[in-house]
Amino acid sequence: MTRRPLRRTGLGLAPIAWLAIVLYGAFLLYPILQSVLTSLTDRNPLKTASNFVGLDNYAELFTDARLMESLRFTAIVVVVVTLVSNTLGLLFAMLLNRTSANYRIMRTLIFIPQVLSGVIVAFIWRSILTQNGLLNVTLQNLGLVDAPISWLGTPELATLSICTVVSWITIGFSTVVYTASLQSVPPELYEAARMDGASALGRFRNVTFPMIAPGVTISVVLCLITTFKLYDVIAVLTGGGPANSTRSTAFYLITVAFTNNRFGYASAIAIFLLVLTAVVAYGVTSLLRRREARI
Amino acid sequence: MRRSPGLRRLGRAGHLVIAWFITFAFVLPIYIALSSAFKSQEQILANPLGLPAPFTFDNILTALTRPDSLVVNGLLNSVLVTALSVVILIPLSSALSFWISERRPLLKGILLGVFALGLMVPPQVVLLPIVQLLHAIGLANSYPGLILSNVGGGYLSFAVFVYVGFLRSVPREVIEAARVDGASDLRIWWTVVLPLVRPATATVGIFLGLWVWNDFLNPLFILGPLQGQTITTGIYVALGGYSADYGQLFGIMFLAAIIPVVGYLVSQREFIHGLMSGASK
């Protein structure tokens, strides 16, 4: 009987692989399952016992005005950040897509906000935007305004400020993705379009845009996922205020869990957020992929 | 329609000027943070955009000699947590990925599907159960608890996708040849696969290192306020209240940001390359 050498070789590596799978099970799969189970109870860490409440927590989702407010805010930030970051990212990529050292340095600089933690970025911007912050100081020094502007103090301006800061972070990523996409466009295509008498706008529409379609998918989806889990920037910049107007759903979830100690309801929000993220990310990916194939 | 060489040179110079102007406007907040770290409070308020002249190291020294040692301890804790998380994650994920890529297509597909989940789950969703789990196994508010949850969570998914993607480009013959020579899979992983996937290891190490270093939510809630801080949560605790001491604020932030930024500048080529290869999958 001849032994197949392939059999024996699986051993040895398997224990390490299984250790990794067990850890992943414990720290990612089990928590998701646990969230589902907890979402069916009224669990509160300050009480000893918790009761099964069925789908009550999920029913509460639909009547929770604060959750709706957080969803509205999240939707605004997601849409604005995705649009701004991708538009400016593409413009930056086109502006900086040259080979000399100058442009290499500029591309390096534009990516730096991506490397900094959200907490640091938010503190930098807070010191700029706060009531007696550096922007108001500068504006007053120049005599442009008489009284300081409340950049973080009114719901509208605070929302605008959050969108600006998050876009500022994600633009670096979009720029890198689009730069790589542009560099993958064969120069012959432009040459051919030019020979056919296409204008600059026409070349962009018919050559650049179709060729960078995969880049659009990547950049848009990553902007979406980043914005859905937004927490640190809000925590530092506005703390969710003023009047809870800048609470993202992820931020609201943490408040319900750790401030209100409503673990049961917080878990229902968590599962809802997970499903929402998955549906939006998957939906947008397949939508853009289909568009990629068409153009 | 051909432009004269002179006109073209002028156009190029104009383009360069515009590009620098826009880039500078974009990174202005970084310039403000960097220059303010070396300016006194009075200098910052008098002219936020001015150069740090005269130059002062007071902010940095004050941050380093705080009576609560928040910055020094935070930096040490961050180095410890980041280094241990990454040093455990790299062998674990590369071995797992090699093992996965040797499975039958069906099992491989299922495993990759399960690991894809980790790429997408918002950390807030799993945070609460993780905190409870760590309580149950006696690792609540501890560094081992934080490191374990780093190792088992979404970071592992990212590493698996980078490695499995990279392993597709490794020729089968190399591994089969080692197998014919009688090497075990463990040995093949160590002596053949790991050297081959070094570019993937660079990507995994750089990105996971950066993410763990910058992580805010997990250290904040897993360590808790009493067990010390990483530098990222430490900044939040130290500067959480609305203090107007800008010199101090920017001094602390300079110290917190310098390691990741220098790391990025040094490993820039691998960084961008990794970003692109990771993103295109």
Second form
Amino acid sequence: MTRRPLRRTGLGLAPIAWLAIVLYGAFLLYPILQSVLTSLTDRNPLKTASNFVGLDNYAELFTDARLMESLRFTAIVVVVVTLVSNTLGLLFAMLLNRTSANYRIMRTLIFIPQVLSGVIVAFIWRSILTQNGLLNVTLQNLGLVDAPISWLGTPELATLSICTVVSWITIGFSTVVYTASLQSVPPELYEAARMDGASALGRFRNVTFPMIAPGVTISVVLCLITTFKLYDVIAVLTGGGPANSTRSTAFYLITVAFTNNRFGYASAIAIFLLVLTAVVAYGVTSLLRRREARI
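In place of the form predicted in complex with the partner chain, output the structure of the form predicted on its own.
Left out here are the partners and the other molecules; the chain alone remains.
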């Protein structure tokens, strides 16, 4: 019995591409469009009808002192976390850039915080940073402090604690990105640099850092985007306190929407945050891409 040859439809991957486009539109473009339309109204879930207010919600953005405070806090966290996670991520990647099984296990362990839920990570760290938590108990047993430190009870220490926790989460991703970038560097370049008498620092400055430039761009930009929308860690660790000093813009957005029931104004904040994140990410990407072209 002879088998009939399969007929070629000529469609190729077109059905999968169309499916991806439909899903992209349904789960990204449509919600954004809906948010834009809602931001032009005074929608309140407690009211049956909403009124068109035009750009009033957007005008309110620039006179909202609490929004400005949340933007300032968000900027601090974004800058600190991006610098710390990328610096330590590159350092860990250079230390763990080996092929043995032990180093692969350590790379996996470093990446674990990245795959865990932010809520779970925040609950773990909250138990560590409380008055009677592991950190204070350890410091007191070592005689380094006489009384428990309120890591989450003062604005400065609460900000430091949030930056530490978020950096701990994002370091794993940066480490993986930099490890992949380091493994793509041809060994011949290092051999040539050694033959020219370059020191370890010279090899890093003239060979390693220029070759991993695309990895730097990816890691920095994705870290920026992730931190701009930070909410879950703050909600569990501090709840925006003390005295609303650790409210990120995303946290303030949720508060406006579900505590104040101002869906229209919250949508305006969401669109503003989306545009701000896109502009910053595009600007940083362009800057780093130009640096890649120079080197």
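All figures in this text were calculated on a predicted structure; none of them were measured in a lab. What we label the rigid core is the largest C-alpha set whose atoms superpose within 1.5 Å from one form to the other. Residue numbers count along the first chain shown, from 1.
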Threshold 2 Å Cα movement between these two forms at V275, rigid core reference
no
